[in-house]
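Consider the single chain below, provided in C-alpha cells and representing the form predicted alone.
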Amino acid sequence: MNYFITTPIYYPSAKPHMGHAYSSIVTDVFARFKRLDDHEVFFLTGTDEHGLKIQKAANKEKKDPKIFCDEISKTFKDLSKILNLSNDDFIRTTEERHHKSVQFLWKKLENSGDIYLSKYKGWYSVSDEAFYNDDEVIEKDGKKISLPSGSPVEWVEEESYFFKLSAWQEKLLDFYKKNPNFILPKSRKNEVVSFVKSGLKDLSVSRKSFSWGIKVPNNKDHIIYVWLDALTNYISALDYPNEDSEKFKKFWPADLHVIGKDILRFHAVYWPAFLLSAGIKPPKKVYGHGWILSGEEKMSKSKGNILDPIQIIKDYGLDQLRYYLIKEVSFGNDGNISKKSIENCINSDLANNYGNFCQRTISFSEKNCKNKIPKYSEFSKNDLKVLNAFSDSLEKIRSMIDNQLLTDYIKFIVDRIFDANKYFNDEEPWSKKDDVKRLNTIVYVSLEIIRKISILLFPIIPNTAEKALLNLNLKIKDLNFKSIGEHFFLKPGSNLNNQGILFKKIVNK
C-alpha cells in the first residue's frame, strides 16, 4: 500500500518557529506509523520561495531574492534534520522541476477556459499573500486589517489574470458532500462549506507589481499568484506534468495534507478547484490543525513572540519536545506551551512512567534472570489482560491514525504505560524468588510490554524508542505495527542489553 503525506510548504521570509516544528513533527508521526504498518510512504516537505513578501524581505536585507531564499530555506532544511524528520524529499519552489510543473498547470487551466485577463481591485495582504473580500476587512487603530488573520491589508488596482473560481462553487460543494472526510477536523469543514456557500468570487491569479516569481506563459509582464505556484509543489515533487511517471501514479492523489488552520482556504477551496479544472484528482484529505500559541497569540515575527524550537531542544532534548507537542497539544486545537509544562511532562510521563518502567524491568532482569529473556510458563489472567489490551486494539489504533486522532493515540499509549507499572507493582516479582517459573513469566510479560509500547512510541520519540528496544536486542527495522499483537515475540534465552536511563528528570535548582 502507498501513502503520500505532506507538511505545509513553508514560507521562508524568516527563520522557522515552533509552529513550523509542530506541523513537521505531526506529519512525521503519521509517516513513521504508516511505514511501521507496512505502507510505502512518500513524505514531502519544503519551502515556498516566491511572492512580494519574500521580495520585500530580501530588499530589506539588501540581498538578491534567490540568495536570500537559499539562506533561509537552508534553515528549514536543517530543521528537518534537527527534528529527525523522515521526509523523502524537500522541494523548493525556486527549483526548475517546480517551474515547469507550475507553467504546465497554468496552461491546463487556460485550456480549460478557466483563466481570463481583466483588472483586479481589492484588498491584498502582503503578509498572508492573500486577497480578502470587503466583509473580511475592518479598521483597527487607523489601519485596515483582515479579520481572518489580523494582518494589514492594502488596496490594490492592477491588470490581472483571473481564475473562474465562481464557476466551481456548486462543484466544490458537491465534492465536499461526496467526500465528507476531505476536510478535517469537522469544525474546519463547516467553516469552509459556509465560506463557499456564501458565494465565491473569481480569484486573481497573477500580479504585475513585482517580479519575484514564476512568469505567466506567453505574458512575461505577469507573475503567477504565489499560492497557485506554491500549492503545485505537491504534484511537482511527483514528476508532474508527467502523469505517467511511476511516482505520480503510485502516490497521487495525496492521502493527507497536514496544514495550519490559517491556510485552510487555499488548500480546501482553491487547490481542489485548480486540480479539478486541470482534470487532476484532488487530494484525499486536508487536515487544518491549530496554532502553537505564545501567550494567547499566534507566533509571528512582527509580534516578536517567536519560540525557538532549536533552543527548546538544546534545553530539554528532541524526543522530549516531540512527545510534549503530541501529548499536550490536542490535535486540531490551538496549544499553548510553557517551560513549566514541558518539565512536568518530561518528569511525569517520560522519566517516572515510561523510563522508570523500562529501567526497573531491565535492571530486575539483569539481577534475577542472568541478563537474559527468561523462559515463560503459563500466563495468568492478569498477564493476558495487560497483553490483550494491545492485541485487541490493533484495528482501533490503526483507525486512530487513519482518522488523525492523535490525542486518542497518545492517550492509549499513556494508559498502557500506567497499566504496565501497575502490573509490575501488583505482581511483585521480587517476592516470587521461591517461585522461579512465576517470576520468569512476570519478567517475560513485562519485557513484551516494553517492546509493544516502544513500537507504538517510535513514531513520536524515535531515538528513545529505538534505545528502549535495544534493551531487548531488537531493532525497529525488524519490527512492524502488527507485531504488537504477538505475545511470544521475544525469544527466551536471548541476551538483554541495558541501555541505562532513558530520560533524566528535570531538577529545578
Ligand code: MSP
Second form
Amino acid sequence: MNYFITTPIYYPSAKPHMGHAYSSIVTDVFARFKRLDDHEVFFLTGTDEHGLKIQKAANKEKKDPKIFCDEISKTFKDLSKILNLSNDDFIRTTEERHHKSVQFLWKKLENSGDIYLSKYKGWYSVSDEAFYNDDEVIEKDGKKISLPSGSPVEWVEEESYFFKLSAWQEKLLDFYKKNPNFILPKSRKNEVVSFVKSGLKDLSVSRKSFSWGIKVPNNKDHIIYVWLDALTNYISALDYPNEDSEKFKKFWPADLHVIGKDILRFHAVYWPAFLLSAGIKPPKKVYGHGWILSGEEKMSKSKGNILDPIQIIKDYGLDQLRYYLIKEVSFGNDGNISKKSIENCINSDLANNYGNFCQRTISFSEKNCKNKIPKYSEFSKNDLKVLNAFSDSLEKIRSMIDNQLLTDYIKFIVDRIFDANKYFNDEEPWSKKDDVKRLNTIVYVSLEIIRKISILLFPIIPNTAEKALLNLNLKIKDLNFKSIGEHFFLKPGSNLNNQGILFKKIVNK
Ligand code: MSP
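Form predicted alone done, so how does the form predicted together with the named molecule look?
Now the complete complex, all chains and molecules, led by this one.
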C-alpha cells in the first residue's frame, strides 16, 4: 500500500516558528505510523518562495529574492533535520522541476477554457497572499483589514488572468458530497461548504505589478498567482507533468494534505477546482488543524509572540517537544502552549510514567533475571488482560490514525502506560523471589509491554522509543505495528541491554 502525505510548504519570509514545527511534527507522526504499518510512504515538505510577501521581505533586507530565499529556505530545511522529520523530499518552488510543472498546469487550465484575461479590482492581503471580497473587509483603527485573518489589506486594480472558479461551484459541492471525508475535521468542512454554497467568484490568478514569480506562458508581463504556484508543489514533487512516472502513478492522489485551518479555502476549494479543470484527481483528504496559541493569539512573526522551537529543543529536548505538542494540543483544535505546561508534561508523562516503567522493569530484570529476557510460564488472567489490551485494539488504532484522531491515539498509549505501572505494582515481582516461574513471567510480560508501548510511541518520540527498544536489543527497522498484537515476540534467553534513564525530570529552579 502506498501513502502520500504532505505538510504545507512554508513561506521563507522569516525564520520558522512553533506553528510551522507543529504542522511538520504532526505530519511526521502520521508518516512514521504508516511506515510502521507496512505502507510505502512518500512524505513531502518544502518552502513556498514566490509572491509579493517574499519580494517585500527580501527588499526590506536589500537582498535579491533568490538569495534571500536560499538563506531562509535553508533554515526550514535545517529545522526538518532538527525535528527529526522523516520526509522523503523537500521541494522549493524556485526549483526548475516546479517551474515546469506550474507552467504546464497553467496551460491545461487554459486548454480547458477556464482562464481568461480581464481586470482585477478589489482587496488584497500581502501577508495572506489572498484576495478578499468587500464583505470580508472591515475597518479597524482607521486601517482596512480582512475579517477572516485580521491582516491588513490594500486596494488593487490591475490587468489579471482569471480562473473560472464560478463554473466549478456545483461540481465542488457534488465532490464534497461524494467524498464526505475530504475535509476534516467535520466542523471545518461545514465552513467550507457554506462558503462554496454562498457563491464562488472567479479567481484572479496572475499579477502584473511585481516580478517575483513564475511567468504566465505566452505573456511575460504576468506572473502566476502564488497560490496556484504553491499548491502545484504537491504534484511537482511527483514528477508532474509526467503523469506516467512511477512516482505519480504510485502516490497521486495524495492521501493527506496536513495544513493549518488558515489555509483551508485554498486547499479545499481552489486546489480541487484547479485539478478537476486539468483532468487530474483531487487529493483524498485535507486536514485543517488548529493554531498554536501564545496567550490567546495565533503565534506569528507579525504579532511578535513567537516561541522558538529550536530554543525549546535546546532547553528540554526534541522528543519532549514532539510528545508535548501531540499530547497537549487536542488535534484539530487550537492549543495554548507554555513552558510551565511543557515541564509538567515531561515530568508526569515522560519521566514518571513511561520512563519510570521502562527503567524499573529493566533494572529489575538486570538484577533478578541475569540481565536476560526470562522464560515465561503460564499467563495469569491479569497478564492476559494487559497484553490483550494491545492485541484487541489493532483495528481501532489503525482507524484512529486513518481518521486523524491523534488525541485518541495518544490517550490510548497513556492508558496503556498507566496500566503497565499498575500491573507492575499489583503483581509485586519483588515479593516473588521464591516463585521464580511467576517472577519471570511478570518480567516477561512487562518487557513485552515496553516493546508494544515503545512501538506505538515511535511515531511520536522516535529517538527515545528506539533507545527504549534497544534495552531489549531490538531495532525499529525489524519491527512493525502489527507485532504489538503478538504476546511472545521476545526471545527468552536473549540479552538485555540497559540504556539508562530515558527522560530526566525537570527540576523547577
Ligand atoms: N505558503 C503557504 C502555504 C502553501 S501550501 C501549498 C503558507 N505558509 S505559512 O508559512 O504562512 O504557514 C504554513 C502553515 O504553517 C499553516 O498553514 C499552518 O499549518 C502552520 N502555521 C503557521 N502558524 C501557525 C500557528 N501559530 N499554529 C499552528 N500552525 C500554524 O500559508
